[in-house]
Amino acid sequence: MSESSRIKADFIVHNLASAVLFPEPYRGQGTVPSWRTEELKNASVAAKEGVIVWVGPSARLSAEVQIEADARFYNGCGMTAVPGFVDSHTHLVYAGDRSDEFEMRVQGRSYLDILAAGGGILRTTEAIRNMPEELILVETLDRIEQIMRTGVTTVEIKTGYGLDLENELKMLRVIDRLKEESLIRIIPTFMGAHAIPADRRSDPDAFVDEICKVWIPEVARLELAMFNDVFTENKAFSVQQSRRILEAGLANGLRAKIHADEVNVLGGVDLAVELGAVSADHLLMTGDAGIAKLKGSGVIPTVLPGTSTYLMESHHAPARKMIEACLPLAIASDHNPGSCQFLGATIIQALAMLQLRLSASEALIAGTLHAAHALGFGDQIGAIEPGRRMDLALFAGDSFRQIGYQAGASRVEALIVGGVVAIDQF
């Protein structure tokens, strides 16, 4: 191969053990998931300003890519690379403790009951309410660093606990900071319907009245959030409450997700693909006729094994089912306050297999590449491959299958964000 017709790189991921390629990713609405993985052995990725450029064996790097002068090396010898990990639900961002809670649940109360007797969602709103901005900061970033130990190079961050306008634009600040201060991509969503305050609950309606009217234009205006979540559910925003906000909010240009399913089957998962929406997360109790909807509708069915696990719930999500039908499937942690403290992408990875029988191939894939569709960046992050932001999570060993198997004692050698190496333990 001559010089001039070289590939260019600027930074070269070398002499790793393995890469875990995808032959066949999902390209997104239109073609069929695959969950396939191929693992490279002896393989080195090589980028250019941030964006993998060629990946193959580390004996042909010299023959097919051009090093420029002032290029960098990392020596992943001994390592497996993975796509970095997206975790495309949490709400990492808040305040407070609700350990006393998990233990009530421990004793047989449940998740709305405790939300009805003024715990739950609006424990944490009162804390963040009470809490300084610069505190809830500090406190998210140590969270950040926490999961980026396992792999994640990418993470959606909700907000939902402010419950007013003043506090629900304070989270959408402390979320702008954590993109200035992390390295990881960080992508904020607008939850103001995450639940109704006790003071709005005589008048439900006229505090959807005030989250369309008012708060979502502001958002808007001020260009802090990228997608508009709702939680569809008794006790929570009905269905028709759901649609408005979501409707008010494609009009301001948020795009849509949608908490289904988790409690009961109200018609969300009907609503997301009525509406376009990115995904449907949860969807704890879906059925089939749910999974005949989504089939087809480039809506991405987004499962949280830890949320049901850590709720001690008697079923999971029907991951199985949605991949026999073709769904492209993805899990994410939806780490929060009280229904969910398991950080990072490494245990989820294993509760995957553990609770929705995945293998370790199809949470992979579920956790990278689909996590990536569900959060509209399908096509630039999630995977190893040409034309891809290079994000890589090196693990050490020589399989990823190592990953799961090792449950939450997994941890990352190195983190490469857009080719800067954000963590290295060497």
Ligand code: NIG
Contents of the next structure:
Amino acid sequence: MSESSRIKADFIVHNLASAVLFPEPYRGQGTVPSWRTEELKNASVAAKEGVIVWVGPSARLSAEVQIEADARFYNGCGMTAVPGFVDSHTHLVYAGDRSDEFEMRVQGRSYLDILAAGGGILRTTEAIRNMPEELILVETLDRIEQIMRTGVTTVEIKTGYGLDLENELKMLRVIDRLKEESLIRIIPTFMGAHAIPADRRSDPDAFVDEICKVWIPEVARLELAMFNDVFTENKAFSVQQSRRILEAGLANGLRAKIHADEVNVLGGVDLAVELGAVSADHLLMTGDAGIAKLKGSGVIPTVLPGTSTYLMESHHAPARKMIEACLPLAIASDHNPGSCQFLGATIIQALAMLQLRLSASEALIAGTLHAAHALGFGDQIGAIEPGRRMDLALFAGDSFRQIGYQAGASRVEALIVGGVVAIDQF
Ligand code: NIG
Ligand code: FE
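Having seen the form predicted alone, can you show the form predicted together with N-(iminomethyl)-L-glutamic acid?
Below, the chain from earlier opens the complete complex, with every other chain and molecule after it.
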């Protein structure tokens, strides 16, 4: 091959024991997801300006890739590269501690009862309102550091513990600053409709009105969020209220996400499909009708096995049925101070296998590529493929099957985000 026809690269991860490829990646609405993975042994991955340009056997690297004079190298000796995990549903910005509620739940009190009594989300709201912005930032950065060690390179973070305009904006500013202060990709979601504060309970519709007419336009004007999410549930927001909130977001350029069917089936899935939401999340109680509705809709069903485990539910989201119905199932952590303290990607990989009965390949694709689709980045991140960002999580050993097997204990040896080495333990 002539010098000029070879692909140019400025960053190379070479000498990997294995790189995990998705030969038929899901490419969005109208296409069928594939759950096939391929472990390419003795692999190298080359990038130019943070984007993957070549993946192949190390033996062919120098023949097929023109390595620029000032190129950087990372020796992946003895390691397996998987795509950086995408945690597409988190409430990572919060304050305070709800360990007493955890114990109450263990003794039989329900999550929604605790919320109705002024605990739960409302308790964290008090804590957020009282904590200085700088301290919230520092505490969240610590969590980001921890999830990076589990291989996360992109994380979505929701607001929803401010519950008035001033404090929702405070949370959005923290999320915005995380973009500068952390090395991974941060995706902000506005979730002013997370719970109804005690002082607004006498007139919830007026609260919804304010979210639609004042908060959402202001959030959009400041360009602080990409998505708009709502908790559609008894004791939170009805389907009608959710529709108004999500439509107000759409009118202001914020794509819709929804917490649907977590405790009760109210119609959140139908609403997600009707409004073309990017994802519908939780889906613990979703039945055959909901699955049929989701089919072909382009809405990414995102299930959260950490939450159903942490809430000690008697069953989990019908993930196997969703896979059988050819839905592009995604998984995420839902990390938050009340319903799920599991943190990071590796434990969620393990729980997806143990609780949802996913195979190691299914869990990996659901937590990377499909989760990327749940954020609208399904063609830019989430797989080791030319044209996508060079986001790699490197684990010791020659197979990704260790990740779930080690029940969440596995930690990365290296993390690469957009061609930048963010963690190097080697
Ligand atoms: O996704 N369900 C609503 N929101 C979160 C829980 C937030 C909290 O309890 O603080 C969830 O489970
Ligand atoms: Fe959530």
